[in-house]
Each structure stands twice: as structure tokens, then as C-alpha cells.
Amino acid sequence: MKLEEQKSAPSLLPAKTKARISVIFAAVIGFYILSTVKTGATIGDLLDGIPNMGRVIVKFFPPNFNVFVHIIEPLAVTIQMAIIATTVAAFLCIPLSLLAAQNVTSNKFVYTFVRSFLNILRTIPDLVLAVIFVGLFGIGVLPGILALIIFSLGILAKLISETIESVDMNPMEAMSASGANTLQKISFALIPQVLPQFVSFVLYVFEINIRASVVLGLVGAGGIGIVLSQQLKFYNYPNAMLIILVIFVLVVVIEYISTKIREAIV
């Protein structure tokens, strides 16, 4: 008995931490059984679905290369509803991400106000938020344009804010023993820290913008989406596809040439 003792490894865990451990897997298995019931989405649907989704990729294939010359128009369209909606974005957010840095804004109403604010202007997805413009200003580049500014907003105001919270206080808190005032304290020890965050960010939003602005398209907010979706619904699978293919060579050069540029910042 007591040589099988010694043969026994002892355990890693102890017995209390074994338990709660078990007590959250069962408790994540429980829940996702219940949600596979309630939405009757099972996994033998997907098995059964595998056949015609293998029918419906071979009509996507070959690409149609014919039409590379017409989608270059949207193509530019596209990058440029991006570049328009990140700097806009990147601006506007340069006073909101300041006031909702808690070690800059010693006002709590304005500090809790913003954030709300951009916590808000989180929740509403880019979908969303182009339909709604679409609704108001009818189809066309402006409303995916000002679906991506606010999209970006939220995104680079909360994350420029956290980084101000991060930074080093020692310098602001020198020269404000030297009597500079709030705006020179930002000029030249806030700003020198975050600025390589700050451009990290911005590049890596436009990247976002990118991506985000063909999925605006399919709702009639402007750019090479609109273009997919049109032939998406005249079942032109062969020029579909050409268009996902550039789409995704796209992509992969700017997410490039945006890391390398990262890279050489911070």
C-alpha cells in the first residue's frame, strides 16, 4: 500500500482549486448546451451544411480577371473613405482622449461625462451607425465616411486616453512646480510620451477603416462593398470573387507597410 502511495505523482493543484476549476467548466459546458438548444444551431447543422457550401465556393471559382479595370475606381473610393475618416477621427480625438485621462482632468463631472461619452459611441457598431446615415443622407461615400469617423473615435479616444493614464507624472509634475501652465505642461511632457503610441494607434485604426468600409459598402455607404454586393446579388460569383481576392491583397500590403511603420516608431 504504501509502495502504490510513492508510485502516485502528487497533485499540482490543491483539492479546493480542482474543484472551483471543475465547478466553471461544467458551468461553460452547461451554457453552451443551453445556447446550441436555444438557437437550434447544432453541429450536426454545420455537418450537414459542409456539401453545399463546397457546391457554392466552385462557383466562385476561376476569378474573373476582366473586371479588374472597373473595380479600381471603388478600390481608390475605398482607401480614401479610410484616410478620411482616420484623420478626422485622429484629431477629433486628441481633446477627448485628454479629457478622459483621469490624471490630466481633475474635474470628475467632465472625466465621467467623456467617458460615458465614448463608451457610448463604442456600443453602436459600424453597421449600425451606416444605416442609420444612409437613412439621412441616402446612399453614398459621405455616410460611410461619417460611420467610420465615430467608429474610430470611440476606438482612438479610448485607447490614447488609457495611454495618458500610463505615462510618467514626474515631468508634469516639474514644471508645474515651475509654473507652466496646462497647456505647456501637454506641449512638452505629455505629448513626447504618447506621440509613439499615438501614431501606433492611428495606423492601426486605418487598418480597421480598411476592412470596415468594404463591410459599409454592402449597405450602400460607398466604396468597392457596394460594388461586391452587387454582384454578390446578380450571382456573378466569378467577378465576386476577383473582387474578395483584391480586397484581401489589399489588406495584407497596408496591414505591411502599416507594421513596418510601427515598427520604425515605437
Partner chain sequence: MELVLPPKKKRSGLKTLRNWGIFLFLTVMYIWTFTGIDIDWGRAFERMINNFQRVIPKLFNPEWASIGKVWTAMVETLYIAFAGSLMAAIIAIPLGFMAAQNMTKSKVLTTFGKWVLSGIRAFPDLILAILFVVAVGPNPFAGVLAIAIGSTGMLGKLYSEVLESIDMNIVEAMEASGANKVQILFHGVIPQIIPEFLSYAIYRFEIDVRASTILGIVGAGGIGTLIQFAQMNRNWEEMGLILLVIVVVVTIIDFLSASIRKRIV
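For comparison with the form predicted alone, produce the structure of the form predicted in complex with its partner chain.
Single chain only below; no partners, no other molecules.
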């Protein structure tokens, strides 16, 4: 064997894999360059933008703490919208998630239909739903709540149907063998297994709804977003900054509480 031929160590990957990785990498970078050019987000644009950003960001400070008294009410409305929407969605998702669970709904047609329906529901952005409901009901809290209900229903039903699919079926079978009816099976074998996850997911969706409801006001669907968009339209940046800070604190506090409860349950 000639030693000179093998000067460097042989590659860890076969040449074919290497070629494939190179092609994928080149495609990703190529599409990235195209995207940055099309959106005007190249490094050059970024560097040009930084001084301007600095100049504008300064206008937001210091936040105007005097307006806090005026935003307590819209803030409360935002939380109330999220509470109502989460509650309604939690009830509505029960039949839907049972229908979308393969081990409960044995009819393949029903199961596939409900699943596809939920998948389509989840692709519609919450703000688009809000726009449509505002068009239907006029500006106010109701379209916001309806948008949140539909939006969170898709997420919740998917998560819970997956939980139902992963339950231990033995207790159910044992109960059928000893003559229990469907209602008894659901309340004594299914619910105890699903309940902790259910509560945890409802809290998780509540978190999502809080985040969503703070921005719904931008399209006229109630809550603190309406005040924010008004202040921005009047170029009243210190007021807007206070609202943004309040939203930030609200989201952090709700997430903290919800995470603690969820950790305790599951």
C-alpha cells in the first residue's frame, strides 16, 4: 500500500451525501439572498437603517406614565375577552376533539372530515377572522371574542384530540367488558385520564388568547389595541410606549402564572 496517496484523512460522509448537502445549502442561501433583495433587507439596508432607528426609538422614551389610569379599562376588557373566548372554546372543543380522535370515532369518514376542517381552521390568521367579524357585527368587543373563539378552537381541539388518542385504552375495554355504557365509559375511564392535560392546554390557549387579544384592536375588534393604534396615528409615541410596556408586563405575568399552574398539574 502506498502511503503517499492518503495524505489527508478520508471524509466522514460519502461523496453523494456531501453533494446533496451542498446543493441544499446553496439553495437555502440563494433563496435567502433573493428574499433580502426583494424585501430590501440586505446587510447594507440594515446598516443604513440603524442610525434612523436610533433617532426614532428615542422619540418613544420616556414612556408617559400619566396615561396609565386611562388604559386600565381597555386593559381589563382585553383580559375579559380572552377569558370569555377561552371558556367558550374549551366547551366547544370537547365534542370536536372527540370526533377528531381516531380511537373514539371509529367512522373513518367523520374523523377525516373533522380533522381536515380543524386543519383549515388553524391556517386562517386570527386578525383576518377579526376583520371578517368586524365587517359582520361592526366595531366592538363581540367580533374580537368570536375571532378568538374560532382561532383557539382549532388549536385546542387538535391538542386535545391528540391527548385522547394517546390514552390507555385498557380501562375502557375493561369497562365495556363489564357492561358499562358509552357515557359511563367516558366519565370514568376517559375523563380522569384526559383532565390534567385538558386543563393545561386550556391555560396554554389562554396565554395565546391574551397575546392575540392585545392586537385585535388594531382592526377595530376591541381591547387595548384600539387605544394603541389611535396613539400611533396621532404620533403620540410616549403614550404608545406606555401601552406597549403594559402589554409586555401583562403577557409576562399571565405566562408566569399559567406556567406555574401547568407545572403543578401535569
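The term rigid core refers to the maximal set of C-alpha atoms that superpose within 1.5 Å between the two forms. Note that the structure is a prediction, hence the values are computed from the model and not measured. Numbering follows the first chain given and starts at 1.
- The Cα position of I21 differs by 2 Å or more between these two forms after fitting on the rigid core.
- G40 shows a C-alpha shift of 2 Å or greater between these two forms [criterion: core-superposed Cα displacement of 2 Å].
- With the core held fixed between these two forms, F31 has its Cα displaced by at least 2 Å.
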